[in-house]
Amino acid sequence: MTGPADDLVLEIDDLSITFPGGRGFLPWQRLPDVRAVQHVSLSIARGDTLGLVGESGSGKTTIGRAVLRFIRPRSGRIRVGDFDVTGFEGSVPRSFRRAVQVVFQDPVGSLNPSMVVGDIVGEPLRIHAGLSGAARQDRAGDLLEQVGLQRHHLNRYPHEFSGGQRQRIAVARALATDPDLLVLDEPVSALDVSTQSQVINLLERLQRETSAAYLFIAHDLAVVRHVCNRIAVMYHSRIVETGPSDGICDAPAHPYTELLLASIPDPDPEVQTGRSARRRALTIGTAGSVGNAPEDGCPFADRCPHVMDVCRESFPEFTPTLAGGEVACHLHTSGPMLGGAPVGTLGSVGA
């Protein structure tokens, strides 16, 4: 849960993020912009882990990318603790560069295959605290024995690991400068799902070791369950519910949440068929990430059920539901009942 004001790590206000439409079939023409990210508000505590979840396209690596300053913002504001990020000019200070730090997806490709691990983990040591030489490679071994692995295996290359391992020393490599926010840009899903639970226990311990918060992205609702305190749902450019992570997933009070648990997949044949049924009736037409996103109106009009006229002209406000969360859907602004369910929970799809 959100603390207080002044033990926040992270916080995103009113984020609007557009990229320069590309060049048209003819040389004169010139596509519209892509609105990425439209007024999304976000905040993190220390030692506490939102999820970010939302399929491809929706827009969360993006954020992910400008809380970094990877991007840079067509508005709003991001704060990671005393850094004004959106306010930096010029180059970024090496005191944030401290505090925040990124795994990424793939091992392979975010680890450098002509160095060793011990350089690998060593490098910021390096720059950001100095070390070098026998106190340097020290300080790593512990990092490594931090996360898992021996160290022996600071004389290797990463070629020489299966993915786990890798994704065991970028998390080393990103523990090294004591950071106070760690971005988890898809950290397991390119792994199998023993080794996923392996990396996901081990970032759980590391959050009580170190009180680190995580932004973490993903597109697997069951995954971002199991890890995070609170979860926030993208699709197409905006945030549609934010809440704890079993009131969302006991009591989705959004259709595209709703839509999202219904397409986990499960063992039990009997949950899967009525997952299955309730994926079809949540679904009338085709994914709308593709494209540009609406600026006014519900990104979700054009596959949404309970479609009505106003959510094609606004973008609704958001409303308290019952299971302690918000969320942006103009079925819960106008009151209705669905299905017998009060305001506040579509109801679950199942456990």
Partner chain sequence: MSAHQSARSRFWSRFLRNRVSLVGGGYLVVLVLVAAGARFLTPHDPNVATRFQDFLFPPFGEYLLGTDLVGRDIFTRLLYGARYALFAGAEAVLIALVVGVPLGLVIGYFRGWVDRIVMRFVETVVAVPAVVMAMAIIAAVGTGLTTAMFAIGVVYSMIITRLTRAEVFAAREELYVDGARAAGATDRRIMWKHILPNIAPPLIVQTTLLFAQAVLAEAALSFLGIGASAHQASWGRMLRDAQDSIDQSFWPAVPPGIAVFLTVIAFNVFGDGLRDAFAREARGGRVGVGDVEAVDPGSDPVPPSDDALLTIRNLSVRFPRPGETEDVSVVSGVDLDIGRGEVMALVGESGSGKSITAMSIMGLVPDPGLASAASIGLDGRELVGLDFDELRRIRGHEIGVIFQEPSAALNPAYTVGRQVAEPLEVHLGMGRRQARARVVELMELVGIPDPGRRIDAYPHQFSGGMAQRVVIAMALACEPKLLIADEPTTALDVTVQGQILDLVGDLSRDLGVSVLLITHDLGVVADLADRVAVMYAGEIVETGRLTEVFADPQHPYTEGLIRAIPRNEARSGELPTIPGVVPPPWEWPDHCHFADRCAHAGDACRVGPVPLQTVGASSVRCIRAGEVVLRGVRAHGGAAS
Contents of the next structure:
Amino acid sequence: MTGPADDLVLEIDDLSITFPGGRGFLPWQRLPDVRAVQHVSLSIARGDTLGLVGESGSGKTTIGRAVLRFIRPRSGRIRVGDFDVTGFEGSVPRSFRRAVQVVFQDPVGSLNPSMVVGDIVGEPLRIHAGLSGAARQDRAGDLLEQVGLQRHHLNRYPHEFSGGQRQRIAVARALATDPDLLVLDEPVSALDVSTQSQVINLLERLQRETSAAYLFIAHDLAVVRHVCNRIAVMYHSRIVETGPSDGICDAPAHPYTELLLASIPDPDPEVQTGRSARRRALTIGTAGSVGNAPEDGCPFADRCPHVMDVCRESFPEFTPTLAGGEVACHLHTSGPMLGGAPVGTLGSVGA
Amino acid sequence: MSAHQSARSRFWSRFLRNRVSLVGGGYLVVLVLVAAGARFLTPHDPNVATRFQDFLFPPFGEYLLGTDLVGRDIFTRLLYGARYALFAGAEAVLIALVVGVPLGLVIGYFRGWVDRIVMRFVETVVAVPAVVMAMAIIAAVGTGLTTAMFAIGVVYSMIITRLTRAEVFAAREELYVDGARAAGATDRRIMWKHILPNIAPPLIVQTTLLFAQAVLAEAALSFLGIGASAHQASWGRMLRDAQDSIDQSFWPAVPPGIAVFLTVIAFNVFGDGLRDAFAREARGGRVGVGDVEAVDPGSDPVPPSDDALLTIRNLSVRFPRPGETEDVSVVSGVDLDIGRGEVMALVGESGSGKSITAMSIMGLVPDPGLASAASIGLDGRELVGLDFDELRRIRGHEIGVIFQEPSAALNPAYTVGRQVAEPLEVHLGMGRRQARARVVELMELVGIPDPGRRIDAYPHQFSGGMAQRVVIAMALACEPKLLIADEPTTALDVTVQGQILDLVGDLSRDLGVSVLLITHDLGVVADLADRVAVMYAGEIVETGRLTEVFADPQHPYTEGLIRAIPRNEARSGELPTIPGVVPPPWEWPDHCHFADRCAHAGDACRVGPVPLQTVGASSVRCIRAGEVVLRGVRAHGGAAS
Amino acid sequence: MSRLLAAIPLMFLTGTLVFFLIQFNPVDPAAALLGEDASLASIAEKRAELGLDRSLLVQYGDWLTDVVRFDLGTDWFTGESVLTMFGDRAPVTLTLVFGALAIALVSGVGLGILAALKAGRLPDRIVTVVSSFGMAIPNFWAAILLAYFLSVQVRWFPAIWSNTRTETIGGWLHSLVLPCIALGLSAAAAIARQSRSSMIAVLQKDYIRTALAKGLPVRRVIRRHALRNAAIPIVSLAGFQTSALIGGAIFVESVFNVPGLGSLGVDAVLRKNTPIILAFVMVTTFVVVMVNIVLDLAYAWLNPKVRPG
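We have the form predicted alone; now please give the form predicted in complex with the partner chain.
Okay, now the whole complex, with that chain kicking things off.
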């Protein structure tokens, strides 16, 4: 599904991000740096959607913020089109802000409560297209209609809208600059089910119209499967598996991906009975991803039913999977099964 | 769409409703007029003794408020004093704003070393008592009203700097700031257009209150003789003169004191009114609980089933609506039965009324809600009509509760052990040591590793999943008959959610406890529940056995929910949706609440209320039930895991 | 711990700041000291005697070394040791300040919580009105009123400080009752408001709902679960109020003629008596910082999240 290399809108190469540790009890004490993202490489082609999936604290949002250049990575490179994002010195060029736009999870907090919708959607038009007055209102009204709202909403304040409508406003603002890349940070997680699918349908329609690339960051693998061509699964600072959506979800190669899939409850009671049995079999102990991510070794080792000694010593190389992606798991490099076969076929679990 | 006003007009209507603040504002307007027109309001000169040199002349005679010890007219001096008070206050506040707001904005926004240096300086100045610091500055720049208020202004500017910086710190973490930055807004634009308007309310309120403080400070410093000079008829100076003659007459101390007092009150209530008007929602206080009021059963009461542990009949909850005379119903006519050892799921989107329904069972309707029911029976006992203390003995004892946000549900000030032990001590009369031993057992039961040590840890030392296990241990401590689980996994990561679901399922089976599971996630329902009740806009629209309802839904809303939930399946075409949104309670129609979003609705659906019709173990609130063909979880085929 | 360590540089920073600040005054203290008739020569001699002829940095260094040795210098006018003067006057001011703080805390917290529990009802309204009055009364005016009604009219308490009456501890305390009340009034009002609003905020918290759902009696919910969390912002406010009370003491002392630090400070400001001003700033700051350290400990006790480990 990926086009030729020059058609890539986003390229991330060996990205690592750390945050300074907090202060200790004594004034001179410093806690160790927090490893938020380690050695992540990703790319998205024009018109494609990449799903970045992981639990809270996995580092997925941090990657999104680095792509937007809200934070500077410790090492690695991020390229968006012709922009070398990691190479920006000082202020960010305005043309980059035009090329990359964002929609956040929280539809309440992401719109300035003291501005009317017309000004919120019109701000990028003023900055990038130099529009003002009636021309700006007119274009903002067009955008509102494009996302399924009405022109007369321009003079309302964000709090007068429901969650789903606010998310449409945020999408309209993002579309205003006709971006090449849209970072969608959990855009539907805060919405009710019935509204969720409305917003997803909208995003897909808009992508067909604009052929922008989407970086879709979410925790819900089922939603991501529906929205994305390709998926990258993150666990505690590392990408552990990438691949085509249906391939990953039907035949996960990494034990964490498998656990994640088994943890999505299905509304069909019969399906769910089987799935919850699988989930139980895959669950080891009660740990979550707490504390700092290990520098060497697999971060999932403590929760992995297949864990081996080597898993705590080194982080595995990426191996091609049968599903057409890549997996970073010692089961597939030095373990009993080679070649990135689905974990389900790797034999008994937790034995 | 309800009639909508702009935020600004709502602000003013809120403010104008506050009579006390209006009076305060009115006083301040009069004060400004008096200060401006003092010359025309009195024939006397504030600094020259009256013609006949009437020293300490009593009030309400020839001179309205009498005269002071050198025979000056007190009323005249009082009027001119308003000038000094306002000028002094304005000087101090202006200095504070001009220095503090830009400085606070810049250091709060850019942070870094400039912020650290400025804040070190500010903290140094603020560590000294304000009056003492002002006196030190006065020692440097000399005494006098202008210099004294300059000193006060300098001290206040530190306060404003600190406040602005703190507000900017909080505001720049807001997502809308990130949104503006992503839109390409420059730092300057973000500061002035995005952050400043949003931090203006607290700054305006603080400015008003500082004005009051400045009026007080002027009076105080002038009273000491380091503010206004002898020729300036400031209120503080008048009090100083009055103090000198206090042995001869007390009266001269009264008018200027009252003037200062009233002016300060006026500024304070004005500021409070602004603060309240800025706040979007007025908040109630009190421990928020209301009893359940008894009402007649509905027109066609459903007979309680014999083996039910909990039976609810005709439960409704209303809330008073601010500014409206009529209450608004958020839950209406709910009937619900839960069998022994059964897991009953109450499903619905946000705003459906499912949580409030559950809280009403225990008499914990959030204040100022009003719950009423024909009957709430728990294990053969009628709960409607019980007083607070009788219901209290049931809460935590026969009914345990798990909440959505485990870290918020635990009190941060106490160890988890003490919190789990509380129901044991209160309901079972256990002593400290006995309770502690039981808590360790309970923590082991819910799968907390190393309970002997973790029992003395504080809630913030637990991860979300572990904290939820603590809450579960607390809910199960007294071996309740019913467990209410209100979105128990919504705040947790999906892999942790699985563990908690397994735990709740295992415990309910092992302990034989019935569970009322409240959730919006049909997958969670399918994982745990035996039976399900679907709520929409305050009403139960469908109930039945889980397998039947999900395989063969009878209500179009149930079908819509089932089809809209994203599942781990290959997909084709657009995602199915339910058009529109759940309307707010005051827009719920008298007829079928779902009609406006329903693909199958006809004219008959918009005539009158639709009753809940029971067929066997199921019931549905739809007049077209059976007529329309609806699709369940297996309809679009092919999914197997 | 770290606050205690940070307090020392803070004291020196404040002192340094004020030291250089005072140099802005164009008035020559030596000239002021000797009066208008003094000859230029005698003024120069006086300047040398006070050490004012040396460079500013040398003066600063001298002052700093003295302070490290707990030597606060001598009064320029009387030659008395500043430390002795402060030692004589500090006890009465501190008693006044802490007495007022105690009154303010007890009455303020009590009234505020009463108001919160009866939010929207009569007791709440009364407390709200009384506290807004309390915050608006200038403390020195309250002092004048109290002195007039309770000492001049009914003679319950002395209106003016007298050295004979205050020789006994009882008489001393008796003389301080009215000043304490006058001073504590506005602090009590502020604390009452804070207690009310923080109690109301705490009552909205999820863990209060949890406590109720556990079936605890309301009184236990309030005492065990609400009070302790509501106390956290009150503790922060108490630190700020201590600072305000020390400032306010200056005015109240002036009304009752109490021989405390306040009158010393005012006099020093009027006469530019630098050693006294410097000591005044440092000593009052020291008291505020010490109180804040104690409050920090209370804060950590109330709020386990800020405790180490």
